[in-house]
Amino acid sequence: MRVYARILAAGFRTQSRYLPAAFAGLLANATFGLLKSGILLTLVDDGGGELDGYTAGTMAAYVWLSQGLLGSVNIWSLPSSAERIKSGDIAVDFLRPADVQLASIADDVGRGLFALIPRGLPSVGVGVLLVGMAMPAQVLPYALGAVSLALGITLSHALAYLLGTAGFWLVEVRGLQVLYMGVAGLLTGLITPVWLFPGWLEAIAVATPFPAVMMYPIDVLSGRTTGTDALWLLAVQAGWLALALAAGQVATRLGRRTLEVQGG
């Protein structure tokens, strides 16, 4: 575990590095995130000051705690180790000492983690002075939104690392990319929240792992998720999370015996 922890911290210094990308990312996600919050508030207020259980506080929290969250996990693009698989680098890989699926999410989990100081914390700050938010007084609903989020950034770059595998087997997977884009981005969550959704569509994306990338760490962190009801959110990330991974082993083993490398 210290090789992994060594290169979780490599990639938290290496995307130090990238500050201007990161308060471009910044400005973007305050752009979007005035503009969410304009609609979805005003979405609250057409129905009376309460959607669903959500207030214009606690639909403020989502808002920002969702574009918080963006720089840090992955729904958006195949991890380095597909391209690595694609080139054939990824047979050096093989060579190492260390386990390839456990490098390669370990890298993106700590430029995930440096993603939350330039981007993510920010992000929050501006809902709480431009628009408000409705958050917790105490302090458990931050320590275990803390393990919350961990989880939940992980099993993002678990489940990218998984995509990316499919390269053992396809030419190209841009278009798994594109398609699992689209079914990330509205089964997490970022686009309006998963309890919003019509029954049926609630009831496929909780059979997913989707949601516990991004609303699971959403209600526990603000607090719409309290006592025993968090701590099952936080099992079942963690059981996607091992579903994940496990997954993803399998996928490399299997790849590792199909994996042809020509050249010299």
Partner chain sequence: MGDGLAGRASELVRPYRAVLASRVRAQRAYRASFRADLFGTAVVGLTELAEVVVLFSAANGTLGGLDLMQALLVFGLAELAFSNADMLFGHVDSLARQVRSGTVDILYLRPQPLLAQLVTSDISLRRVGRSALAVVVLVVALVVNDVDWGPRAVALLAMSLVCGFAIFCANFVTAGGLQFFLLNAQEVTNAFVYGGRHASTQPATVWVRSITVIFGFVFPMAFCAYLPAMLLLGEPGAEWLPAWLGWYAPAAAAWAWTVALLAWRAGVRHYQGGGG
Given for the second form:
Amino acid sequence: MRVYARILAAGFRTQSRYLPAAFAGLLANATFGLLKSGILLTLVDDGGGELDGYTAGTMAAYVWLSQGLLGSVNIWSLPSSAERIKSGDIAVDFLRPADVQLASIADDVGRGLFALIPRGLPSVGVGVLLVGMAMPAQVLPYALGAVSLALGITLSHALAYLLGTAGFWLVEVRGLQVLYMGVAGLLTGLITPVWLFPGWLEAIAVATPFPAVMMYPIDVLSGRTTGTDALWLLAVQAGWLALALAAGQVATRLGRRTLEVQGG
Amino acid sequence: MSGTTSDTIVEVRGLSRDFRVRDGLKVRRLTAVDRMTWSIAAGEAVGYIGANGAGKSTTIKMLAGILVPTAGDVHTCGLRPVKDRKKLARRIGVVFGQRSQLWWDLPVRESFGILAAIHSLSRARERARTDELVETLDMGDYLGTPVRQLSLGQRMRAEVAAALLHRPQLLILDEPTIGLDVLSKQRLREFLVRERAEHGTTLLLTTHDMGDVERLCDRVLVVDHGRLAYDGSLDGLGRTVGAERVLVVDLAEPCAELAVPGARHLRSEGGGLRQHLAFDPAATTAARVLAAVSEQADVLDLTIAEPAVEDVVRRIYERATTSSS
Amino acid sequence: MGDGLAGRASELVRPYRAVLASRVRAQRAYRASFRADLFGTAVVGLTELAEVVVLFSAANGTLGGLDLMQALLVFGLAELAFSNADMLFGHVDSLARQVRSGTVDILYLRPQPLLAQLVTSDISLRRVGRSALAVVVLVVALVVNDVDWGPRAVALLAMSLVCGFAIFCANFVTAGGLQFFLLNAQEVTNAFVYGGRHASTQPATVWVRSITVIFGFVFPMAFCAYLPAMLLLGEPGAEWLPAWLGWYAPAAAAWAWTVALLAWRAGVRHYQGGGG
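Condition change, the form predicted alone to the form predicted together with the partner chain:
Full assembly next; the chain just shown is listed first.
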């Protein structure tokens, strides 16, 4: 385990070298935050101040937390491991004593955690100062929220890794990646809260791991979901993470065999 | 074309270029090119050498109109590079060893076709020039191959052809032989010699390879820390800095330090089995040194090392500092 | 005489045509992956559409003064203009990467204007997938909504598409110009390139004041789709942005291009003068 903690810390430090890029990302996030809060708060207002359990305060919290998380979760792109899988360089990684899947995810999670500092916290700051987003007054939601956040960030990178393993068998992963980007973008609740979906779409979303990446951590952290319900969401997240890691492990082993057959 | 421009191809007067470098929060000024003055006449072949960061690429970018000088004047083909960039582009060809001007996913032939369109060559001229270059650079075998599948040697030949397609008066080559194997280097050099002889193309090349300079150039400019440290013939360069060659001999038996007239013992390895001897090619020849060695010991094998560019530059620099103090 | 002029014009566009034709050939050479990309861009468009559909369906009848079908008219106009601009100008947005890899220097060695070369250096045919989706949405919205068809409506529609396209293209060029300064922070330009795209699909009535200033006037996104659509629908528009302003879309496009060309010129000067 120590080796993965080391890798995670290294990823954290690596990301600290890209501060200008992080601040640039923050500016883009803030713009999107303003655009989204405009329309979503109008929506809540038109609904008489309450819509699907959202008030103006919790809706603002949704907007700024989701924008703040964008630097930390991976919904859009293939991880660096995917590039190595595609080029076959991953064969070298198999010779190292550390597990390829865990090492690669640990590095990405480390970078994601660092991004919370220059992108996550300021985004929340903007939300609190500018639009008066609601944040819970007790300690418990923050403690649970931190765990939920860590689970969500890790899950997003575990899923991205799993997507990248398709490169063992497919010549071109880009089509798949774009499809993933579209589906994940919608179902994680990045574009609109999952709870505003029509019933059938909400049912589909909840049946996938995607809301566990972003929607659940936001619900727990903003205090929209509390108590045993919050604990249940954490359990669901942990379940999806275990499943994604197991699937990634299996895909890596099968892929390694394919690679060895082709290479030998 | 006017008489003055046909005589002087490149003219540089008091040319300087500073960069602002961010160092933490402080902004520092760094002088990459420092008040340089020199010119190149039509038909010359000039080697532009210096250590990394000496200001070579910066100079080339100013000659080509990519960078604006901080101070001083530059004229290339009688034009002001930045102001007349588009006109100048029709008269010069540039090969950057590290970046390609070809389309990596297209066959070589198609890249040439596009470049011909870019330079508005008529179909007839395009065909004649392409055929000539394909023939002299021996590219017939891979004209239909996408650029990304070429070997480095093949790609460099294609790059040079691409830069020469529009018959430029001046060809600038930035590290053209970097990474090439011996045979590819040789081929490229032979071609450049021939191109120059047949079309009178002026050559300006930066390189780390003394072999390029020896075989291609009749004049050398040495830059050091952005300043011109030497301007003259290659022989003269050898004379001024005593650019020695080194003869390395492997002997049948360990031997004490060899004492050879006209040569200097540098060092021994393996208890005297291998010895390094430096000599000045202007004063003696390798054959004479070898003959003298053979009188003292049995020679099994030998190599002659060219002086490295860095070595030459370092000595010029040392000479400059000692003479000024 | 006319023949000579046509000949000169054809000689003038020959370099650009040669490069673009080669890009088209290269992209069509890998059919399977091209089809996957077409599909992919359509999926991206679909998720953008999903946002509008979800929000306006969740609304109590109308949101920001528009019902779902009216919102789809705004979306269709904006999306089509953006997607077309992205197809032709999208790669200008990756200028920072091209500076780092040195490909910009190569453009300096060719006898055409830099910006013209850069714009014609690539084309993303795969975005046809997203444009096609936008066309479908736009046609449906035009049929379902209560549009008073006549020369005025046709002129409005054409003007909106042309000016919207021009404004989005200008944004890409502005982004390119600024990226000469922002080599390590080029995401800054995402704020108005992609933020601007997002804004152009919204009813301007929901905007906070700062957004109204930025995307109503500085980057005139309201003129791409919202204002012309309000004219087509006979709706009043928003505070600060009344519908009649929609007729001034050509002026907005001219303004956007003025900003773009100034940013580009400043960027090029910075690159030649101060960059390294």
